[in-house]
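Encoded as structure tokens, the following chain is the form predicted alone, with no partner shown.
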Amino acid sequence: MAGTGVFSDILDGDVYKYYADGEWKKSSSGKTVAIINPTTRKTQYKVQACTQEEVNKVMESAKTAQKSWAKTPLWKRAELLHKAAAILKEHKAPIAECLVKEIAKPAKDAITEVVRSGDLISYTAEEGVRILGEGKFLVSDSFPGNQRTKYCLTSKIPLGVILAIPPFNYPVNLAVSKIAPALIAGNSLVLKPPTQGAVSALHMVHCFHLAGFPKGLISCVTGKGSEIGDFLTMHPGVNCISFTGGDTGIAISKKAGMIPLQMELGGKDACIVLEDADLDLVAANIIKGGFSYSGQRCTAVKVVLVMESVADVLVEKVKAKVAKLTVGAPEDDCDITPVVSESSANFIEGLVKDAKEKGATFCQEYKRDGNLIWPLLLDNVRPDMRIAWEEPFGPVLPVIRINSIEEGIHHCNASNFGLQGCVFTKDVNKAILISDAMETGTVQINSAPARGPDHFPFQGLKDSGIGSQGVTNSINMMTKIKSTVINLPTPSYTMG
């Protein structure tokens, strides 16, 4: 159980505590941040409301911390990491249940986020010993006009601190997507946790704990975004922010300075049909590219595409799958489950009304019990309409019929949004031309969007992000290049 066992440290009373030092503390604030579960809608956990000056001693602590992990050999720092992903493996039944209750994720769903997250440290640990053990070595004379007179060696080494800030939807293991690649390349960590969502990573950080990782070298801190947000953002002791979100990521981008930021703020994602394609395969892509987990997801379906001659046909196999999905509570496996809050609820419910409106056509009735909304598939959807643009993070998902491909390359494009895309065809330079045309960081062939495996590069354009994720781009993204350039008296090939 949650809170329970070997994370009985971790809770006091009610509230559970944050970490630094190594150590879990209470905030002098005296002050807690309540998390609402979506299912019920009333309060089911309590994190502690961390001050500025808690935030402060936590950055000192990193960075000291950082200065002696940096030192630490490379096989240490993995060894320690997969000892991490072993703790977290072991202990995905409470992490999993505080996923279930605290952002309705239902029950497999939460399982399989915290193994993925494990391989995804162990991963992560394997690539990095590789990249991190291998630098360059240069010779000056193939630049013009030189001589070999100078030998570059180039080698990266860490940033210092970085500060992680996952998203609800995957707390887990979008915050370990951030933690493993700053850990194995010598960095410090500070891990900002969503409100909903805090308790699943506190958990998580626990095992890190439990794996024995230097005091400080590792933080947690949780309270109000008013509060600290801002203040952990801009602080002069954060190297790098690794961030995941919604459109707070585009003011942290113009708040933050010069360091380096990786971020992926959301999509659009079209799914275009060509008539050729194999219909059964898009309606099952579509079902789980735009449904699964309520479609809460930055790479689910959020608009599909479809030539008109074909729209018919998929419009109704997409309904006959909708209404074979399961609604109702997490702890149930349900394939539709409440969405995180009751204000995103009502945001999707503004989408919907709007459509209907502008007469969008209902393929099935539109149903609402608190945070709860019954999946729905919008048909003959335009322009004009709020939910051909913005992203619903819920499970509504529009259909614009279009006369050409060009009419649905035109609207992928025109979205402010340009994270990933789908194409389905069974013409394969037809696929190809079509995905060189998007302008998204990740075109799918015949599949629905996604993030993973983990090790693929994954990166968006436009308003979607900066930077690129990805086991590998995340870690040259938290390291520098540092050269040493030894300088020879004479050119080295005039020896003998």
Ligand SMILES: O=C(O)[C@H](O)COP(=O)(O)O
The other form holds:
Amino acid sequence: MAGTGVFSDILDGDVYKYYADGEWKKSSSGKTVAIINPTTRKTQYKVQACTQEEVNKVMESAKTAQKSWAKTPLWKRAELLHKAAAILKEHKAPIAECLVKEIAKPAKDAITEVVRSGDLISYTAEEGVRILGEGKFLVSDSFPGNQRTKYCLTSKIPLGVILAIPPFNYPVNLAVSKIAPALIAGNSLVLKPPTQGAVSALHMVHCFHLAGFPKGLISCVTGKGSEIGDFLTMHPGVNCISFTGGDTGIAISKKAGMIPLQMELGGKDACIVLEDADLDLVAANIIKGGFSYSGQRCTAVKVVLVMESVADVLVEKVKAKVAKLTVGAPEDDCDITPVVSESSANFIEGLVKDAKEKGATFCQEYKRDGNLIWPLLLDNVRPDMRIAWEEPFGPVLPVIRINSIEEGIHHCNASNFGLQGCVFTKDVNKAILISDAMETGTVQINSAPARGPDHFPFQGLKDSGIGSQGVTNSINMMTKIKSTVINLPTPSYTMG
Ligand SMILES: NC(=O)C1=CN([C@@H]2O[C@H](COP(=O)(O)OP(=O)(O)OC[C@H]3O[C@@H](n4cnc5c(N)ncnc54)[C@H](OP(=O)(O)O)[C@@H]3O)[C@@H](O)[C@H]2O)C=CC1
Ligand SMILES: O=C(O)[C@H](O)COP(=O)(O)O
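Follow the form predicted alone with the form predicted together with this ligand, if you could.
Every chain and every other molecule in the complex is listed next, the one we just looked at coming first.
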């Protein structure tokens, strides 16, 4: 059970502690932040509201700890990460319980998130050992005007202190996807978990604590992003920010100093369906892509662009599958569960009302109870409707009927987002041309968008992000190249 057994150290009364200097601490602020259970809409947990002074201290210890961590052998760093992964998986049940209560993630998906996170940590440890163990050796005479008098040795060095800010929808997985690459590369890490999801994240951090990482190397400061966010992201002690979330990331990019940024932001992933597509496959992927975790995934299918000639058949097939989705509590492992907050539910409702006023066809009756919104397919959506462009982050999916491939590509590219997209057709040559024309970081052919497998590169164009994630790219992003040049008094040619 959450906060008990090995996790009892992280709880003080009914308030979870924050983690600094290898210890679980109470904030001197005396203030707490309430975490509202999206299902009951009542306070489920409380966390510390950390102060700026506490953030300063965490940054100082992170800086000190990083210096010795960078001197820790790579195999030893990997060994500790493997240990943390095993502990995390061993304690999947209480962590999943927190995910169910804090973010209303369906019970089975919550377990999957924790197991996937353990796998991600282990994979990162192995990948790090491989790619960080290699450097480059360059010689000078390949560049015009040079003799072979210079030998350049390059290696990857850590950046220093990494600030990780994950979003509510994967508070464990999108935290470890930042923590593991940071640590294997020799950095220290400060985590600011999302408020909804903070307690799941604190449990996950405790698994790193139990694995025996050095004091100060990992810290976790809690508090509302709107209150301590700016102080953290503009802190002079931070050498890199890895952020996943919404438009907040755009604001952070403008405020952050001259440091590397990894930003994974929103998406309006389009699903383009051609006449020759396997419509059963499309319908199954629209359900999985559009409605899993009630549409609260950046990679969710957020608009279907279907050729008019097959639209009626596809809509009927999707409607039939929507009718089978179970709606209710995450504890019961329902497909559709309450969205994360009342404000999110209100926002989704605003998009639905706008579509209603402008004449969209409702394939189901719109139904809401508190934060729970029943799955809704909106047909005949037109570009003047907000739902055509904005991401609901909820179980509402618009269908736009198109008369040409160009029309579909045009709609996809007119979006300010460019995360992922997908195209369904049996003609692979057409699929490649469409994929090339779509201005998105990834295009899936004949499957719904998805981030995983977690070693695949994951990136957004335009307002969807900066840089690329995925295990290998994240490790590389959290390092810099250091060169050492050996200058010879006379040219030296091997075997010369
Ligand atoms: N591309 C991707 O991989 C993903 C994109 N998203 C996008 O994120 C949106 C919703 O997710 P949500 O978690 O609410 O996103 P937010 O951008 O609101 O929050 C993301 C994280 O940023 C923190 N934060 C808030 N304000 C600040 C600030 N001023 N400075 C620093 N950190 C801050 C939040 O903390 P706190 O919770 O305390 O406010 C949270 O940890 C979706 O609309 C979607 O577009 C979401 C998931 C994945
Ligand atoms: O943050 C998100 O929503 C994700 O990165 C999506 O991950 P998924 O495709 O594995 O759900």
